[in-house]
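Let's start with one chain on its own, the form predicted on its own, as structure tokens.
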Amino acid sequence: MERIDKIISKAKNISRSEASSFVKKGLVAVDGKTVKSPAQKAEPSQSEILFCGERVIYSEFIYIMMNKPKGVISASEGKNEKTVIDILPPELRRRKLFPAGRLDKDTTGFMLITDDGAFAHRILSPKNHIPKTYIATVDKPVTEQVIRAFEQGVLLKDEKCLPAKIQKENSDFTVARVTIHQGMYHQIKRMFAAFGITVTELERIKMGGLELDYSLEKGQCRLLSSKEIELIENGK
């Protein structure tokens, strides 16, 4: 059970005080009865909640897949730069949303945005090593030496990467599918750079067992289902 002002606040992306004000004005109803007190509790999954005559769709947390475009940063606040939160459609915006993990400003693809801190911690924790897959376009063909080094773990300065998988995506091997199990700073770019190869384009296409929805244009997003959320955390 949740307080009705909290339910309205989250569902409509407004403050608790604003939600309370709407309740006091008689604009909220639960199961056909006008709510008189913001402190009244309701079970969103079992009750019909109306706000200004429209049904409220409520969930404690939301999980959003975005096809991140270039030029936006993976942050909740960007000072003078546009963030992935800034380009969310109004109906999906909530306070406390954040990107679960980061993509470079010029990297595109699967960006997960949520307000579930515990879930984000689980999927980003180094001990879980959830696989993340990218398509990398490079300026030189990938060699057998690079393939073997990725599989063994590339040494970056004083830190060795976990083993990574690399597969050919085009005939001359200048486009590669790369799967890593950690999230070091600029990791894929640095791994290739260790062999004198520059990454010119990078797109994340998969997190855990969930692939990017290619029906999403760059900058578009949608909510994830419970099954899709499970695939991120437990899929391969």
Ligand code: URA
Contents of the next structure:
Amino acid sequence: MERIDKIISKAKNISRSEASSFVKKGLVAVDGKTVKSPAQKAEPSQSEILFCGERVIYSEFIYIMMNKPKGVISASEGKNEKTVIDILPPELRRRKLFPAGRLDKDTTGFMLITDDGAFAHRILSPKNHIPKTYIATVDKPVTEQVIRAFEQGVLLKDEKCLPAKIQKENSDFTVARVTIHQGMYHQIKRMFAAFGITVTELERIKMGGLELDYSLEKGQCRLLSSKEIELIENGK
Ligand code: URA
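The form predicted in complex with uracil is what I want next, because the block you gave corresponds to the form predicted on its own; please supply it.
After this comes the whole thing, all chains and molecules, with the earlier chain placed first.
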């Protein structure tokens, strides 16, 4: 059970005090009865909650897949730069949303945005080794030496990366599918750079067992189902 002002505030992306004032004006009803106090509790999964006559769809947390475009940063706030949060459509905006993990400004593809800190922590924790798959376009063909090094773990400065999988995606191997199990800073670009190779395009196409939904245009996003959320954490 949760307080009705909290439910309304989350579902409608408004402050608790704004939600309270809607309740006090008699604009919120639970199972057909107008709610009198913002402190009244309700169970959103079992009750019909109406806000200004409209059914409230409530979930404690939300999980959004964005097909990140180039030119936006994966942060919650950017001083002079547009963030992935800034480009969310109004109906998906909620306070406390943040990108779970980083993509460079010029990297595109699967960006997960959520307000569930514990989930984000679990999928990003290096201990859990959740795989992330990228398509990297590079400026020269990938060699056998690179493949072996990726598979053994590339040494970056003083840190050795965990073994990564690399597969050929085009005839001359200037496009590669790379799966890593960590999220080190600029990891893919630095792994290639260790062999004098420059990444010219980078797109994340999979997190855990969940693939990017290619029906999303760059900059578009949608909510994930509980099955999809589960696939990120426990899928292959
Ligand atoms: N590795 C990179 O180099 N950049 C990204 O955005 C993600 C992984």
